[in-house]
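Here we start with a single chain on its own, the form predicted on its own, put down as structure tokens.
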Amino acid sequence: MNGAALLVALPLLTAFLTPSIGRVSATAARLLGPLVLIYCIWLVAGLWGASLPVSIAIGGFAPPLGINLYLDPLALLFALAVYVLILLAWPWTEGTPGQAALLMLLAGSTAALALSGDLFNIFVFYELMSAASFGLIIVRGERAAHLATLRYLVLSGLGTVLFLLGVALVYFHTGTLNLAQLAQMAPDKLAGAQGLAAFVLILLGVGVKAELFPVNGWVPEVYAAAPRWLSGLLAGLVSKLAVLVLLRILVLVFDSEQAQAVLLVLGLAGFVTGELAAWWARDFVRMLSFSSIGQLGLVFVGFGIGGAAGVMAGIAVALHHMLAKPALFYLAESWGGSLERLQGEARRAPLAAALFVLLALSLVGVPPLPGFWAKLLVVMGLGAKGSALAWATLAGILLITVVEAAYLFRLVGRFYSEGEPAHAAPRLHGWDFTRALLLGGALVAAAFWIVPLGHWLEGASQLAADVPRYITTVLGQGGAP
């Protein structure tokens, strides 16, 4: 178990000595995060055939005092998307060791988070993607880059405000921080008004990286001026480590009626506002943006569902967005630019075209795709819920999914269509679509599996609701330190 900490410690390390390692030789310092990325790959297949769930206690002082890492199959999971995701993302050929630097601190943090067992470590690590993701999306030197940036740079500084006021509520009303002890607490200690109000600022705050309505302005923008392969990451590996941390402190420390009913008007207004957005949208790269604050809205409103089947909901749409999102934005570096571009594309990229399709009828739930399962989930789950609330949005959530098949299948209209093309043909053989066929393939091979990996995920989701099991495991029995 004691590789555990080095999911932390070899990307935070590697972070710092690259630059120092770039003055020598800039081959050394591209190379050196794809070395220590797959080598914490090998690390998580290792712990995966571990007694789960873990804590580990850092630096041995016991929790709650100590701050600990607390694995389980979703922890491990994220860990394990972390160096995926972002070693399908390097910048092999254009990248910079300022800029691998910046990819192994986000790869160390996001790791951390994954793992993280209290609110102190959470913000910590947060603020470090934070601070990685302003320095990938600047480093490309466009006004458009900066001036991007900046907006995402005030409303992550809003975010923590909003996020160190609510921590700041739940210590004082608890005089504690690690997440076990807070569950065993939070039923008498946050109950109330108090309790609440902390948490919509927790959400609000964490929920800017997550995408969540209404602390998403800044995502078409971000997202147009980063590179496409950013892009990807951001949507695809950064929100969903957001969205983890607030399950976490969700099902642990805000687990009522009132957070789940936030949760599931939060999530349909974003639902609501993205994919109408899309629709709307003339831009391939803004559609694609608008569309994750959709799917992203989604999300949370299977959390706002409760229980097993809540998480359940909620993480298989958050893994289904985690493949298709950034094979989409692979896909849009050929393609970005006016939807009106794309007419007839397919008969000059027939693999290209085919894999858009794909994607698209999967994120608009067509079987038996995963994107069906997922969303099968969520309505299941809203209509066992049976409240006024969990009807409307249900209604809400299949109204909008038509929005959202016109305007994929109006594109996938434009790529058959008769007219010229209007521009020279997609790289197909380059590495962007390398990456997005790979993740387009991953999504079939899930198709092909959906059986044994919904068992795994209902095992996996019933473990992080069992919030007895989470305390005893962090604290010992009996929930004594």
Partner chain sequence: MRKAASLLFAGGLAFLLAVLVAKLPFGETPMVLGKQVLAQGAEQTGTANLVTSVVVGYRAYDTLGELSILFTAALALGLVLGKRNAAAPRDPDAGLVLRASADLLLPLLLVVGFYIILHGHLTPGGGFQGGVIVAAALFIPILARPSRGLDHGVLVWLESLAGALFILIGLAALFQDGAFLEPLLGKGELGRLLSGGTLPLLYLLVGVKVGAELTGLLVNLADAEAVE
Contents of the next structure:
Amino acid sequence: MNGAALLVALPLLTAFLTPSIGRVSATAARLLGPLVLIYCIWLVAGLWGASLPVSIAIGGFAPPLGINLYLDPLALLFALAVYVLILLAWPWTEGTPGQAALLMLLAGSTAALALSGDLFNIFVFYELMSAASFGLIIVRGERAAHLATLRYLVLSGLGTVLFLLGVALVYFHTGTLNLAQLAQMAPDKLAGAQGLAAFVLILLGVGVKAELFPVNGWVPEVYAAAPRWLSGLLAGLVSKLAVLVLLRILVLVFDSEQAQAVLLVLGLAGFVTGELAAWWARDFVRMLSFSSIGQLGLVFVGFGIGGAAGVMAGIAVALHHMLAKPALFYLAESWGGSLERLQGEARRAPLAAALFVLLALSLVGVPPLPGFWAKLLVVMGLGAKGSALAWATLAGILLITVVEAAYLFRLVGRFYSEGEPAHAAPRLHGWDFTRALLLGGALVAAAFWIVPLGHWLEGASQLAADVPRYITTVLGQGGAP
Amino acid sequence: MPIPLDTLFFAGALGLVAIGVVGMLASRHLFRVLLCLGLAEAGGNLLLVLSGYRWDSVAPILTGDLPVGVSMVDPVPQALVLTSIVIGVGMEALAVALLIRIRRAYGTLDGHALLARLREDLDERLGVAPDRSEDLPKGHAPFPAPAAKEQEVNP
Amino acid sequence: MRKAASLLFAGGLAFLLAVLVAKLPFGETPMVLGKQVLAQGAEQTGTANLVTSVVVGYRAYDTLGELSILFTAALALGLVLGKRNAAAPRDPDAGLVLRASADLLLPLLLVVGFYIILHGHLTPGGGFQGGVIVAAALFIPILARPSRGLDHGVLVWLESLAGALFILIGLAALFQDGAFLEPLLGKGELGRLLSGGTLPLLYLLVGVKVGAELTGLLVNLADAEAVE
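Could I see the form predicted together with its partner chain next, after the form predicted on its own?
Zooming out: every chain and molecule, the one shown earlier first.
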């Protein structure tokens, strides 16, 4: 069981060694990463059968004194997604050793975030995830990438300061950092305005990566300047891990009506602004970036519902987006550019156009695709919550979904319309299309097996929302309230 | 009227954060923005290390001659601050390297001017600039930057 | 307008924090973790400096993340700034006084740096603090004699090796049916140089890695003008 630490240690070890290996053989440096990722996938598969949830103490120091890893189905699912998506995005042909090392650092840090059970440990690996993504954006970038990254870095630095202030407030009141112990103390020590303030500070800090409403100005700039596969990774993976740690912190430590209201408001604001901006976008990549902001707003609305239903709704939207957005960014490898170039694209690339239609239908939420079920969970959760704010949010979401449908179907219409653009988009690279197809295939498979998947997700969400279980798992029976 | 010590410490931490944030928002020059970010981080670190302070306590190092009844301060925040300082150093170094490259590519570090140039560059890269050239975009780098723009950069 | 809005936002943030902070229990914090570390730290980790027992003992996993961040920053910085143009002219060497002082400082600073690293588990200091001094020791001669430059290859190998050994020591415990990063070897007598098991060893690796990385950072930044 202690072997779960390998999920973080091995990618980091590989990253440390890659630059030196790259000096000897660039090919070896490029191939080492995928091998380690595959081994990690195998490790996750092995852990899947174990009795979950389980807590693993790093360094043999029992929590709360030492740092612990917390393994539940949700954590393992996200760890698996980390390795699979990075393996899929691996730059086989053009990658440099430096790029390989940075990708392994990204894998290690995101896996660590999925498993972490300690507030400050989350902070450290969140920063590592930031640093690795900065490095990946700029590694081969032009000057625009450098500038966009600097602006991102400064905003993210501001987020770091807020995160630190939030951690300091929490530590002042509780004197501990372990999430389970914090969960134990929170109703007593962090219930009032102080707790809410700490939550908002941490929310804004983590929200930078999660594309939360007021701190997402970097998204369109960075996604436009970065390579497309990397934008897909940032939108599909990095934001989701930020979402997962936010979920843990919310459910365990700051589970209050006010915190949920904050999430509902900010999430709705993100959904509205993101989808409206996407409607105005004149090019494919910006459209995808803004739609990503909108989808993540929907995730936060889901978390704002509260309880196991809220966890399930938010995670369902996040998982759906995790498949759909990277696929769209792989298509953008050749379609990136003005939307006018895509006039009549369905004749030139019928398969890719059909795949886009599938993804667009799922994003809008047309049954029976997974996107529909995810959105339905959010809508039903809001309806069941029943407060005035929840109804207002529900109305906003339904209204803006029309906008989302409008811009996506406008583009679909353009695909199947007559007429040739002055400059057609280039042919899609075979490997890019294959990767998009794999993700799209996963989406279709999810639509077929939606019932067992729904049951599984319901169980996982109930486990994640079960705070007493979390506390006893980490602190033992003595920790029971 | 004597000012309580804790007020002074808190004022220092919060003052640094406030000065830093105001400076980041108000400065146009990117290097100043970066310096202000460093200040704000220092404020955050100070608040974090204050969270471990105890009155009448000594440094958490066992020397064997600790007087009876004297306690030690909390060692955990000290370790945390060490970590967060190192993280700050790494990020600042990366930011400075980016500044050097940006200064060389754009010839300026003025935030407003750079933002306008960034929008132009991105529009160009995404193929929606008003004066899009008629070159056919191709393959993985669909829109090569026109050569003319690179030359106007100051050395 | 924009400035007024910024000031308003920052003022609001400062006011909010001031109100919050006014109620904080300064000097009387709960110290839930801290009390346990003070009570058990020496016994569980064998280091006299309890901050060290937190940094490379209880929270060694955080330290691994921290090392990785520094590594990432150094790597990305090297990639952004690119390789030094071999043909670019280097600055002339400094005068005799500076060169002689640099030669004098190098061994002294190295001794101080490694002293601080090696005594990190006994006295204030440790791998990070000492590593910075080591980096300064290596960088001062480069400033005095820019014409010589520095071999990046050695630094890259040092970084890789120190980082990998840190993880491998952690994994060694794993293969002895322990937990990742569990302290190994005997604890020794509290307060002696050879005490604390593998903790001083981990801190030494941290020191070497930090020293090599910071030197690389500084040299890269100093060479930034000479990149093609």
